[in-house]
Structure formats: C-alpha cells, structure tokens
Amino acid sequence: MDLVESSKLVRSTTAVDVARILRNRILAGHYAEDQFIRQELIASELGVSRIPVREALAQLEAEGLVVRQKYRGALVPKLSLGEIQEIYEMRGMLEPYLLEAAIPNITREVIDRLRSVVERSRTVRDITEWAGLNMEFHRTLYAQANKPLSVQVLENLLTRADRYLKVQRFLSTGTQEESDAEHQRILDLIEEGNGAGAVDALRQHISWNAEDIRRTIGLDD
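Which structure does this chain take on its own in the form predicted in complex with the DNA, if you write just that chain?
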C-alpha cells in the first residue's frame, strides 16, 4: 500500500460546497433577515440542481444559520439580544474550560504560530478577513485541548456570533485593536507559565466582548 495513495484527498460533496458558500454569504450579511432564500436562484447561480442546495439548507438549519418552514422556504433568523447573550454566556464557560485543557499541550511551535496570527491580524483592515484570523487564533489554540466535541460545539457558537460581530463592527471601531492586544496578553501569560492568569484573562476578554456587544447593538427582545 502506497502512502501517497492512502492519503489522497477526497473531494467534498457539492452539498457541502454549497453550504460553505451560503454560510459565507449569510455571515457577510448578503441575505436580509426577512427574505426567503430561493432554492432555484441559488441552484442556477452555482450551476447545480436544487437537490444539493436543499441538503445545504438542511445543514445550515442544523447550524442555526437559517430556519425552514414547510412549503415556504428558508430564511436567516432575526438577530436577538437573548441569543447573543446566551452565546457569550456559553463561550464564557466553554473557552476557559478548553484553554485550561490546552495549556499543558501548548508547545513553543504553537505559540509561534499563534503570535504570527495575531501579527497578521494587526495589519488587516477588512472586517471579514479579520474575523477569519480571529477564528484561526481560537481554532489553533483550542485544537491543543484534545476535546474535539467541545471544540465543535464552540465553533458553532462562534459562527453564530459572527453575524452579530458583523453588525457590531459597523458601529463600534477600535475594538479590533483591543481584541488583538488581549490575545497578545493571553499568549504572554501562557508563555511565562502563568496558566491560571491566562484563563482569567480569557474570561475577561470574553466578558468585555459581551459587554461591548450589549452596549453597541440595540435589538428587540
């Protein structure tokens, strides 16, 4: 058995591709909250049939990015203050838990990678790109925790939160730099062996973000 052969990459299914595209569009604010996402339109835009589109919408529904009504269609649910509050409360539990589990496994090399992400993050001005780097930071950090299910749950929460982040950035500026600085500080604390301090800093970081969102966004409910 050949190594190259056994490690050949399997192309993803088109339903997954469609889901990724729609996910990006939704997070970019492409679809209004009260507007149905028409299957036929997506299908013709992407040059596929409606079948993979439907499966993609089903997947996105499971992620909470759309809701579907029988014989009516799928649409992006309204942002709600209650939901984002819950998201931040859960982040406040999950992320410290993951960081604590990750710290013993964080090597010099991981630290360097994280620093490079923060560096790149500083230079970036585009909000979407910044969100991507933000995601990469958390992803590489928590990957060290060896808790794939928890990471999966967290990533779903972060994806949902991205919609709110988008709205927030339009209103409040300068938070980006603060966030990068806080990441930097967490890295510093980890590096100097102060794990508990890093976890505390993270808790603060999340708490501030939550506060920031609450202050910035005015939402019904």
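Each form is matched to the other, and the largest set of C-alpha atoms that superpose within 1.5 Å is called the rigid core. Everything numeric in this text was worked out from a predicted model, so none of it was measured. Positions refer to the first chain, counted from 1. What changes on going to the form predicted on its own:
The smaller of the two rigid parts, set against the larger, turns by 31° between the two forms.
What about the form predicted on its own, after the form predicted in complex with the DNA?
Next comes a single chain, given without company.
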C-alpha cells in the first residue's frame, strides 16, 4: 500500500491497521512537523469510521509520534535536540546504575533470553518490531536489578526515546546493525564475568545512540 496516496480500506480495518499506516507516514515525513492530522479526513480517506482512527491516534500518542489536542486533532510534534540531550543524559546516569545492580542476578536463563532478543532483532525489518525488541533488551536487563522505582523512571525515558529511535532506524539501516552489535558486546562481557566492562560498554552504547540520533535526524549542534 502506498504510504502517501489516498486509498480505501475494507470495512474490517482495525485501529491497528490505521495506526500502522499513519505511523509509516509520520516516519516517512509525509506529515510536516506541527501539522494536524484530522480524524475526519483520515476516516474519509481510508473508508473507516472515526472510532478506529481515534484509537489509532491514541496509540501513536503513547508512542510519542503525535500529541492530541482537544477539539483540534492530533499534532505531529517537532523533533527536539534539547529533548534528545536530556533523555540520553538521564539514561546515561540511570542505566549503568541499574546494570550494576542487575549483573549479580543475571542467570544463564536470562542471558539466553537476551541472546534470543538480539538474534531476532538482527533479522526483523519492521521498524516498530525492531524498536520493540531494542527496548525489550534493555528492560529485560534492568528487571534483574530489583529497583522498581528506578525502572519506573526509566520507563518514561524509554517511551520518549522510542519516537526518536524509530525515526533514526527509518533513516539509517546501519543503526540496526550497530545497535545489535553493541547489545551483543554487552552480553558477551556479562557472560565473561566482566561486569565493569559491561557497564562501560553500556555507557558507550548510550553515548553512541545519542550522537547517531542527532546525526541521522539532522539535529547536530
């Protein structure tokens, strides 16, 4: 299905289908920053009621791809260099702390589960699925830390980072290869018993990710 040209959908189309189409359009730059996506126009274009469109926009808001404004519609927010910097500065402080706490509790079963995540991540082509696996890797690591308050704070950061991660991956296929390789490196160091090395590799990974997002999206200083 073309992402730009209008095309009708069968009546069985669900909110998931609408969200997929709108997500791809946003990531492809079809909608300009600060442009409103009108429910009635999308519903008419795709041949569905407003209900699945409204549900789709709620999902995209949770992903950080739109901001809904009452009576006006859903707005495609601007990409923010300041937000990227703050997100990754906070991740750079919080995630090494969580990994240090998690390492003593990481079992063979957890390592095998994480390796499976990395292997799946290397082969997927769908951006949303890849971003989900990327986040699953980090969440699975830190779940072993037994630090629920810190993990709760991190969840908010990961949710905000998700939008940038998807745009980053959409614009650069090399992002996926490099990110997966760095995840593998962190795992290898943990398995070798080199906890300090794993934490250092994680810090480097977060720093690289922030720089790659700025460069890929074109928000360099």
